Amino acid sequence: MMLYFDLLIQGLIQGAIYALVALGLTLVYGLLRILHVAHAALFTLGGYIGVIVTNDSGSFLSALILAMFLVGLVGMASYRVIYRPLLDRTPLIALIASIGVFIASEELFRIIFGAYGLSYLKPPLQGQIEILSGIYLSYARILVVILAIGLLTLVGWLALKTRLGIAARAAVGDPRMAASSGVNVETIRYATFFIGSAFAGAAGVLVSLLNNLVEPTMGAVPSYKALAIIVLGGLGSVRGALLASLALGVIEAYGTIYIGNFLDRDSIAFAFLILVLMLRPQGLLTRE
């Protein structure tokens, strides 16, 4: 029994990795209807800062702060560059853009830091305290819990309870609407971006003080499980995508014990999303 309270933890743990990543996408995709690909070089930016910083200063939670704030602003930029001269033209081509500029950061990462990654010199947050009878946790992954639920639950306050987030829900609505109505629409799109990505950011952080290491590639996965967790989600669903990535961290904990023989971790999270997307295409909390 004991096994199954710590798969599912662990399971959820993930999950809360991926809600951070796939919250980004999602944002930007409900507001602009565009898919991010280059989230992903914006994970890995905030990975790479965590350990630089750490690594220098000493200070894992400086690192954290600054590394979201500088992502975020990253993230901003990226969408005056990429997007915003996009707009006016069909999706298809902002996709081409963002899968281009996420190719190009991987190779940029490379000629910067080197091709094979960085460490935390004197990793932190890696003492264990026992939660359960017999189930133990590192800091380091208490402490992804307590900064998903807490970065989730601002958003959810800013989206419900303030102007910026009532501003937002109209820009998503109709544009040109809240655009007459006074909303300033360029104003939200900067914010969702700002946003989103320093959710990337710490996330890449988070991701690379678990795994102790942040290379040039390490986006890559995530960003391809993020994009089908929006669609499992149901495309523009926040709730849709942070149900969809804890389920998807919990199944990945449990098949990797049970059917790790015949597939791998992310074999097993793909098998997951093409079953639940032949069952539901539409998405989990999309109505047809």
Given for the second form:
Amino acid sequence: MMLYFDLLIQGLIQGAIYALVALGLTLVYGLLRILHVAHAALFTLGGYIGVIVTNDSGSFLSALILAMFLVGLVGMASYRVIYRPLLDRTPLIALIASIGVFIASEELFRIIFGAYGLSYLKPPLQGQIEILSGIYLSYARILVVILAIGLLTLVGWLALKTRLGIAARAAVGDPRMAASSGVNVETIRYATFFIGSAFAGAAGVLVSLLNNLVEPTMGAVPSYKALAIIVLGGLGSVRGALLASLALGVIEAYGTIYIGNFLDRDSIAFAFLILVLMLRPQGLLTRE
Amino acid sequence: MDYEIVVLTNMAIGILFALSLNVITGFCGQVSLGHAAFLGIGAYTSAILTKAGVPLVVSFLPSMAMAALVGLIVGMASLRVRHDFLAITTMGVVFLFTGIVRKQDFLGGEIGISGIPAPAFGRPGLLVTALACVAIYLWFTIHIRKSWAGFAFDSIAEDEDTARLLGVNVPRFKLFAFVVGTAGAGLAGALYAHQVRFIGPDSFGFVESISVLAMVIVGGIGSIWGVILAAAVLSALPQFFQIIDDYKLLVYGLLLFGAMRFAPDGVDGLLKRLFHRRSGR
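Can you return the structure of this protein in the form predicted in complex with the partner chain rather than the form predicted on its own?
Every chain and every other molecule in the complex is listed next, the one we just looked at coming first.
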């Protein structure tokens, strides 16, 4: 019984991280219909900024904020450099360009920061508290959950209540109509990339804290899974992506214990993806 | 001389592999991000058979059959999901493949299969065999392109729903494309296994799937000669980059991005623009 509960919590924490990564992807997909693989590089960049700034300044909080801000800016630049010139091409072209940038950036991280990765000199938030009898959680894990809930609520509020959010939803629904009603679609796109990338940066910092390690290749697997998640959620649906993130985190946690001898962690995730897609080809929460 | 033979054999295998994806993605318009899985299926099948004493050329047929069988199943998925959904499904297939291989002891698990016997006819013989395979497969795809199936593929790639309205049996042609394409990848895999004589799960991952897709796209989607040229250059590139080994993937990634950014129609489109003429195919 204890084990079940422990696995559930671990799964939900992993799911919260997936959700932070998947959010940016799903926003970009909703707006531009592009699978933004280079998102993974932004996640890794966030991790590096987090470790380096924490080690230099000693303040984890300022590292987190700085990482989100800088990664957000780089995300805007990625839209300008990679996607904007390719918008009128088939999405496949942008996808390959994005993969090219991602491969190159992995190498760049390796060349600049070394192949073996960086760690925190004094890892912050390592204390543990007992949340239920026998189940301990570190402050770092609790921070992951709180931050994920907080940031995602913030986005929900932005989307529903602010002018920017309303304009963004209009631009997703019908870009031409939105533009002709005075929405600056270009501003929306930059804002979307900033917010989505900042979240990926935050997720990178959090993962670097949980593992106490950042490596050049740390972005690859979470972002491939995030691609799977946004498909599962019904491409472009934020609520679907959240649900799929949590479901995937939990299924991986149980799966590695019970069928780990036959499939590794990553293939469990993709087996689940394929299964769901065959049953519901339009994703979990979309209605055709 | 030996070195040149190795490079040329790599090129031939790369061309065969790219031509096989060209049938699925180029002709029929079905994006696959997981084509390396079928290279892997062919490689593992052939390696196990030749280690058991079966001659290499005899192992070609079962290698192609195994790849095509799995290809048929993935093809059935393509009847259910489309476009980006299909791209992600096929990406899932390649992760599923490496994940399963990693955990199976009879496939060598994490370590892979080593000591694959050298082909009886030596390295030059392997090159000739590879070239013969490329020639046969090339002839076959040109034949498909010109036949009724070629037109059906065109209509499906252009607009699936209209094709269906016009009475094209869309599921049948899609499955046909997947079977032909994955069988070609299986054959390339059998050759690959005996070229490098060591295979492991990491040789057939997502990056390999992307690099073969890049060959097809850089070549110009659907253009047979463009794809051959792109595959020849891109599969030989890593060898030349040995000199600047540390920056190999960096250069490769930037090349991919540059090609998409500045020549999105691929080599084929570039050549056509260069000669200012609209040729047929």
